[in-house]
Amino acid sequence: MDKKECIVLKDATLGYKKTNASISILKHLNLTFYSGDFVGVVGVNGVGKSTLLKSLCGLLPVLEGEIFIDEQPISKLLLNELAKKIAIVLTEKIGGFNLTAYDAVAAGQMPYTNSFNRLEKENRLIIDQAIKICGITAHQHKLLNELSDGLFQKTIIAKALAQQTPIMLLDEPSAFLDYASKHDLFILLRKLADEENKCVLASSHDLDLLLKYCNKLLVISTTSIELISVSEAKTNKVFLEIGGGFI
């Protein structure tokens, strides 16, 4: 499949705004992520991995420079347009009164419904497929607060799948999964990159899984940020430091 530029950062400074001040976390980034990329985002806690992902999907404003999504400045995209381009899975739990796992996954199809948000047959087929792929069919009618951490995480990933976006961003998606489920998840993400030509970025502390399934790594430290191939990882000083000598 042809590779196309999905995300481009041009001299972008990322962070957040607090009262009247801007707090810069990642400065002057120039990066390009392509369709078919499966990028593992690595770094110690607090270095800016979540800041990057939240900025890429518009949850945090770009402090300087610009982020382009599908060649369009992110600041110019309407929320509904952005929802058809990027799906994000965050570590924060969501909830809601009598909200089931099915309801949560169905929310991924909302950008494709009419003004009344009515789900048609074609919408439900996509929702059912996402539920099946993520292995939560037997749990789809349970309330979200009845799900284990692992099942909840799979539910939110199913929602992202149902959103049908060319870009998927995941913040610690394997954090609450058992060992086998971690591998199942990364196999699925690799398949989406390879076969669906999606651009997938996933932050994780499971460095062994990133080395096994990703094709690129974004290595973030307090002094640098590098986009490298997985084959370069074991000779990359910062990556080895992040691994603490255990990789």
Contents of the next structure:
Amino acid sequence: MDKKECIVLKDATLGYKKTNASISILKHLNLTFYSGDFVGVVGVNGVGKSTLLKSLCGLLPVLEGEIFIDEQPISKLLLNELAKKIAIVLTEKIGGFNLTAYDAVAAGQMPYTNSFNRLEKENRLIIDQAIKICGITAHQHKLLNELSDGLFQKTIIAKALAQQTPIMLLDEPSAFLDYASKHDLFILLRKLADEENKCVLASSHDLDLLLKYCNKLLVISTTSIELISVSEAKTNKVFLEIGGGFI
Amino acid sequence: MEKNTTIKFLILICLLIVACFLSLFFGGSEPINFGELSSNNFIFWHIRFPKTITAIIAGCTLSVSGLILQIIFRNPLAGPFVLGISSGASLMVAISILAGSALHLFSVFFIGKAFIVLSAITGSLLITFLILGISKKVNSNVVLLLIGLMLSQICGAVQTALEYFSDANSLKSFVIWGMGSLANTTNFDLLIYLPIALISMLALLFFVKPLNALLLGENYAQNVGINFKSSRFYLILISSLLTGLTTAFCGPIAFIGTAVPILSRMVFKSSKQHLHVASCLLIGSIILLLSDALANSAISNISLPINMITTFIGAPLVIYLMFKNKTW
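The structure above corresponds to the form predicted on its own; please give the structure of the form predicted in complex with its partner chain next.
Every chain and every other molecule in the complex is listed next, the one we just looked at coming first.
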């Protein structure tokens, strides 16, 4: 499949904006992510993995420079257009208010529904498909806050799938999963990159899984940030440092 | 719509009709018989009728306002009364009654009413935005409620101080108003009350999708294409308008805004907010109508304060939910 530039960062500085100051976490980034890439985002806690992912989908502002999504600057994209291009899976827990797993997945179709959020037949087909792909069919009518961590994670990934975006960002999606589910998840993400030509970025501390399933790694440390192919990982000093000598 | 949902709505509509009947005919010191009902029955048309309509509007506005607040704060126990928003509205009304009588604003009836309504809405807006700012700093639902109660106490204290310095006339009108009552609204008042309430609730139709999205939290709402900042602003505006309006006409009414959305989620096991808006309108009206009938007929010849009844319904429900620690 042809590779397309999905996300391009040009001299982008990312971080938070407070009322009277902005705090830069990642400075002057120049990176390009292509369709069909499954990129593992690695770095120790607090180095800015979540900041990067949140900035890429517009949840945090770009402090300097620009991020281009499908060749359009992110600041010029309407929220609803952006929602059709990038889906994110965050670490935060949601639930309550009678929300079921199905409701959460259905929210993924919100960019495509009318202003009364009415689900038509084609919306339901896509939602059902996302539920099936993530293997939560048997649990779709359970309440979100009664799901196990693993099932909850799969539900939110199904929500991101239902959003039908060319780009998927996942913030530590494997954090609460058991061993087999972790592999299932990474196999699924690999498949999405290969078969649907999606650009997938996932941060994780499961380095061995990233080495097994990703084709690229974004290695972040406090002093550097580099995008390498998986084959280079074993010789990359920063990556080995993050691995703490156990790789 | 599922068959079950339709049946539940039909039952609620029947209950509403019964509750209207009870409030109209038994909601006073003496029951009225059908036979006495003629067009010139003063008590019926000028006391009972406006009181029943007021109960319906107040029930609708407070419940919907509570529903909006619970979703914005993602706190199933939130409501205009427990977050101190009603008290903020009351305080502003107290200030405006005092200032109004000093400036002789109330000699012209309409201007006086409009002045009170506007100040009540301003008061509820101020407290809502204050609470919103505070909610960014605390991440516990219960702590937020405690802060709301404290704000409510502060507003109450300032109000007491104001009352201390006010003259006898404005003190009296204020104390009566502050107890909360459905019976002070005349047919003429309804001409202001009803249209504004209707328009505000119709405006909510444009925000059903953001309401549904906000259930997932601000980040996910934005990721599915909802501008949560602007929607949240308009939702707060609507909620404050509804609370302020009702507080201006009826005084602070306790717990309806908290209890009704909770009941609605217990009756309809759904997360679809258009359904809950509709059911809050019905359940809110029913509860306030029944509370009114109960307040007036529980003990013969004595009309109990409406807040006493609504507190008896609402407060145990909140305590129960805290014990269950369940997020409805």
